[in-house]
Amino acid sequence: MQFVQNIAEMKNIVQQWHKEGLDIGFVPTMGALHAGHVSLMERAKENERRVVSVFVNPRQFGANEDFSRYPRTLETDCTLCEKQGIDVVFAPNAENLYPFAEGVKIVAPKSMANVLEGAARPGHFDGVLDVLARLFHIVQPHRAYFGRKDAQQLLIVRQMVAEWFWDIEIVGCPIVRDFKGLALSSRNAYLSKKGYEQALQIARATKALEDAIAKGSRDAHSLLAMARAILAPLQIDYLMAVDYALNEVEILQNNASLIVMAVIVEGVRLLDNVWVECNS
């Protein structure tokens, strides 16, 4: 496994593969890795070439956000990708990804940046787009994985790169879960013995909805009621019935449709969701 800091260094790595012909699978990453990332990193093996990107993005962060204490354990990362046989780790430093002190922004369409996380957070989804498009002009993966817990960040890259015709493929990989069935998290780590107890009515709500969809029930009222009861003892910041522009629906429709949520345990902001899908 290489281990690169250098930005023309993963260019001209990049480029080599590219001549070879050889598939690029990405993993972008804020580093604090866990099962969930190892999880991506098992989905990209379907490319010849895998990279996982380590860089906490400070554009993302509010200014009254945890972007000072974020969980850093870039060597710890660095071992488990190498366990997992990645080719490269790529861990760039904010100097050099971002070059100018007032640079080029990108704007997130406020339809679906101004909502949900993007209301409780100005600004954020700009930054994630922002670190994104940099990291994608430099990896130049034909393929990148996100997990389906940060279901509004997932929603919004694949907008970006479909309208700017970018030729990679977004690949949206399953929520993991700890064996109480709580969404995995770096942030979880915040979160006392007391505080995880509480956070499992969480996972007692998303199971309930998960059990109720499949039952064939579409109506977000009833859905949203139940979950809502289940969460009670919490403090909850939303919970809504959306489709895939993010905007609020009443009836939930197949392949079409999600639940989000977030709910605050000890300060801590945590994120769930379940999709409505149909194989049939």
The other form holds:
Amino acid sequence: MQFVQNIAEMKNIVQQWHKEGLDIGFVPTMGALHAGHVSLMERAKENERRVVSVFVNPRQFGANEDFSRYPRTLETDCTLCEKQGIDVVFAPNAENLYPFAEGVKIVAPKSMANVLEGAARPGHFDGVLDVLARLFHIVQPHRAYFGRKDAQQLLIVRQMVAEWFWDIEIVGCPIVRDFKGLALSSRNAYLSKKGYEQALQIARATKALEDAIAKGSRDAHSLLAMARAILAPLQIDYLMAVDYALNEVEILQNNASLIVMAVIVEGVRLLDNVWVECNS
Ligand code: PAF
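Let's see the other form, the form predicted in complex with pantoate, since the form predicted alone is already up.
Zooming out: every chain and molecule, the one shown earlier first.
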């Protein structure tokens, strides 16, 4: 496995792979890798070469957010990637990735970016698109892999790639849960033992939603009421049924809608969601 920090070096490697006609799978991350990331790396085995980027992107953190305390575990991340047979870990530094303090701006569509996570985190998705546009241009992947847990991110990235005619397939991968059902997230590490136990209500709510949806229930009002009752002891930031453009819906449709939630436990925002018969 190669560890690359230099952008020109990464581009040279990629150019060579393109010349050889090899497909490139890309897993962008902010490090603190866990089994959720591993599942993306595994899915990316459908490519001949795999790149994982590790970059804690300052532009997607708000002023009061956890940029400085976000877990940084580069050494163990690299060991994990090596074990997974990753070809390159790309870990650029911010000065090189953002050479201009005020450069060209990428702005996510407001209708998708100012709702849900974006309502609480203004500018967050602009920051995500900003870094991904750069990383996509450097790594030039055929496919890029994202967890469905960050549903809004996945849908906005898909929109950017489609809208700008980039030949990158954005692959959404199933949520990975721990043995008690909590969706894996680097932020789970902030929870105390008690907080973790409380957070399991989220797992119970998503399980109940999945079961009801599997039995054919598609009425958003009753599904949300059921989930709200299970989540009641916790602070719910949002709990909504939406389509892939993030418009609220009353009736869920297969391959077109999902239920999204953000719940706050011990000051930690925990996301979860349930996609209705999702094939992509
Ligand atoms: O999901 C994440 O970890 C980040 O938002 C991403 C996609 C790596 C961009 O910094």
